[in-house]
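What follows is a single chain, given as structure tokens, in the form predicted on its own.
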Amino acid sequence: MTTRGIDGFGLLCEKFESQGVATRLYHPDQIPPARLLEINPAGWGKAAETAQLQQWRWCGVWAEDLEAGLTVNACLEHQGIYLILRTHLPDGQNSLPSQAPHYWAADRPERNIQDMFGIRFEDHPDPKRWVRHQAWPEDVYPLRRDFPVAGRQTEPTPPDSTYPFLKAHGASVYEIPVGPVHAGIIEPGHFRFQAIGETVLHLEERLGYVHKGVEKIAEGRDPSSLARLAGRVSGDTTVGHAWAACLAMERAAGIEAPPRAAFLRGILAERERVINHLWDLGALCNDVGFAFGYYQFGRLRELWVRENQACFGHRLLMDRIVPGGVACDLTPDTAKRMRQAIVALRKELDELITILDGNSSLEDRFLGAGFLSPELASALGAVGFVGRASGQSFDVRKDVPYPPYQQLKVRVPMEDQGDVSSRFWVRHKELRACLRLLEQMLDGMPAGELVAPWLIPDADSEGFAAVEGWRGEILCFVRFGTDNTIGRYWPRDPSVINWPALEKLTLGNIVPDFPVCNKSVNASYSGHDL
């Protein structure tokens, strides 16, 4: 393997070559837009250490059980370049050096692979199980090829009462268990607090209660069926995940959605961003008892989801993105209606934000709460509005643009105070930026087809995609099997990266501020619990 260059990728390859950890640099067209490097299994941890020193961001890890044996892939990003590190485990070997000592974000995903594939990560700082929840024996691995889709469990799953949470010590320290069942309609997740008085000393999350077997039930589906499944990974991000899955499949098949379809996908994605940011702004107000803001933002969101129904046939825009393009179109009348709605929303926001900005009680609850420093956000790899509220500027639409964003002026708002207030105002600024993007796309909408003809990919064709969902960067990997069916589907919701940030930013806050800290992150349980 030989490569030279002055960019970050070239420097990293030179380091790998000198250390003997990389054995092969694949052709750039192997899995666009990512680059692919094969790593010696023994050098898996060293590769992460080197990449971390070169300031590459760790994005995700997934494994595959192929006929030739187990394969593990890790995704990194630096200066808009995605790099996939790949290693193959020899027959009989089921262990690999951990990357978690060098990247905090690798902690839980590696533990998930341990539970699902039986690959043990050596020197992992916290090797206890993560997703199993007693639903299958320790020596059974659901993502291995020999595991049936229906599973083998015949008896009810026993309670997961022995999970080894960190124990509280000291006469003044007490423990607060919260969940997994909550007082509202949100999905289940467990939070274990240690506190003195009202001050949180430690928070540990336990997730995985809504594990759905998404990766397993994706196997054997055709592209249209996978697109529908992807749209249900996290229901509030149906556009983002469906777009990522379709883009990955299209790249594996060697096709590209028509220009009009790309613009329509962009409109769908920005409308999804609008309705979720409106909902979050209202929910943040609600969590500090400011009912006026909650009602007003909720009202504005409802107007937009009704318009989604009228213009695209679904309130949440589910199943509008399909392989090769879209299953909807805009007429001149609906485009005019959308422009009028943008003007109306902008006017209402002007009035509403003036009221909120002048409310001292709201400011008192938001300012300084849930602080996440830029340094810690960078170390955690925080993405989306969580990262951008702490000085992290990365946005796939701008840094690794895909159609139609190469043709648009993408503005990425940022804050650097890192508290609940910053995460509130970043959402508001992103909302304004969405409206400008929608206007650009409505003004520049090209004519043409809505769906490109599908080409059946060869067996083992791979596709990778990164899409900027409303929570942040969504990643997707697809490998085709035979006869146009899916062999492997791996989606990574931004919540996988941002959930650990909640643990860190809660420390030092008072227990009553946890709800607003949690809502300011608003990570998805479903997007995490595949």
The other form holds:
Amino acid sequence: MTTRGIDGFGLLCEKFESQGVATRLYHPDQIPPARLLEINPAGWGKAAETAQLQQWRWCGVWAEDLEAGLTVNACLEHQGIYLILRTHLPDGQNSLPSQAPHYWAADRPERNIQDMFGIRFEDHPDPKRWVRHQAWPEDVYPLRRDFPVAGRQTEPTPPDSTYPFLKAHGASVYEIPVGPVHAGIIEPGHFRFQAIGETVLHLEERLGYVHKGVEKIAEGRDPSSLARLAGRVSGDTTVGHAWAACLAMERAAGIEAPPRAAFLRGILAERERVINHLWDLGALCNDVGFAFGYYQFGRLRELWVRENQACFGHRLLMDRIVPGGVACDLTPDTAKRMRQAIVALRKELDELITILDGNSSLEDRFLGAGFLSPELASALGAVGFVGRASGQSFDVRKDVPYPPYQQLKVRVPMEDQGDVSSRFWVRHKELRACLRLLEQMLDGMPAGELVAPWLIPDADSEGFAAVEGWRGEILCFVRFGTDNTIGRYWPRDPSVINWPALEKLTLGNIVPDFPVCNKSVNASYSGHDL
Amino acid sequence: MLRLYFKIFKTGMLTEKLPKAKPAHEADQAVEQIGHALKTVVDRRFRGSLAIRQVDAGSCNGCELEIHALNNVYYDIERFGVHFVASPRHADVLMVTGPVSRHMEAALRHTYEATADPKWVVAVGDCGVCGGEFGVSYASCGAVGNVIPVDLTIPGCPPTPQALLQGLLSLCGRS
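Since the one above is the form predicted on its own, can you give the form predicted together with the partner chain too?
Next comes the full complex, this chain leading.
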């Protein structure tokens, strides 16, 4: 074992030892920036219990069907250190103690693995299926190696009408099923409300409708092709996911994007944050019937989207990030344009925010709606603006910085009131912080190459990356197979963590406030369902 | 409140004239051709007013962003009599983005059946048109046309609001 400091990580290792969780610590270079710790399958649940007591945040779980057998990895974070726990299931064993009793966030991701790999989690509080509807049978696991990409079902897929929703009983309780096809231009998903009068007693989300087999169809792709697919995990986060995937692949290959490319990636990512936050601010206004805000913010967003087209050649910035660097550049002319747009947007925001701030009907609907307490946000591990509106300060750009953010002054605005209003204002503050970051990057833009030459990684090389997408922390794990092909791709959108928060913060609100509560979280369906 | 009205006044009218359709590349031409054939029929049946029900049947949400943009002040699609409705029962057109995930297959069929005849289906985006980056797999049926009959396709990843407008206008006969 390597030497251990007395930081949170060292402390956790000591606790593991005293709890009898057998571990093997890998060299820090195995999968940077994360630490890798191998655990005996029997200690999987105990490890989570110990980590939870040490206040580690649970970030995600993924499995792999390797030639050596089934492997499960869980990712935790504490004080800016990512820790990956890994366990190998012995031949013939396909069950593992669940971590869900200790971490709420683990509930659905473990059920997802159960559906995709056929690994059963013992003592799981609610082991019903999750991502599986009716496209494949119960005893078949799409992410196993012997499962063909095309699947084996030739008949049309029947609707999923047997999912066991929680039922409320009693006088005057009624149920409202919503979706999967919603009454707007939105992604599909199902919400099952139990209500009394107008008050929501219970809300259960049913997702998985847009499951497109992203992880399976990623296998065998080359790096460029994976970057394209990653850019379509969630269309509004195309920069975020492409960046995470490229960073993970670059780490596996042992290369680094040139400094200019890193700055350009930063600019693309912050621009993505700006357009999405503008859109959300407008959409939040729209969901409480304040058309003025909707149209004004929509106007500003369109201006920035057009700037994207003019400066980088794509309105949503798809396919601008490629393995090794970027596929776009900044000329002095476009840099000047961008600066002017930043100044103009600030002025517009000053005007609009004064108007919005003085509007009592807006305040009436936002204040107190959809309350998520800081304690609950922490227990759920909420990330991004949902976490930061409830006092959770974590931001990858600041806490586990990656290029170019190591060279920048990153300000992470916070709110702690935890309601729709907080999530509105924290977005506005983030927007302002984004503009400053953009200016910093324009000022400090280094000269040089745009793409680093690609090195073909050895078979089995693995890479891990965490980047701060506009919704929050995006994680990505990549393992290469032979001949520069992808063996395993696991993206984790922040929505996976934040969806359960919506269930909680909707409770006790009236049904008509659900749209604005939902929009205030704005989790991605596609990024969740994969 | 005065500030609000002042801002509206200052912002003024931003809605843009649609540039003349230019069949620059083949994709545009295809839209033009199919659109032209449909134009006469739609003129007669829908009297130039079109109600659209948008169905995301498995999209990455990129197409939805651009469809949303049709409602912003620059494109203002309602000026052409085109509006988005909340129910397939009210719709003349289903605007479907894909690829159609197998988990949405039944819901898409039901939505199609729930839409009153005569109706048109517009497949939007590369994925809806041909399966795009996702293709056909255990989880995806690929193109919208593999599940329900399609009358018009608007390719692009995602198609720009202008491409969407041009496609739709050719459909409702106002271009």
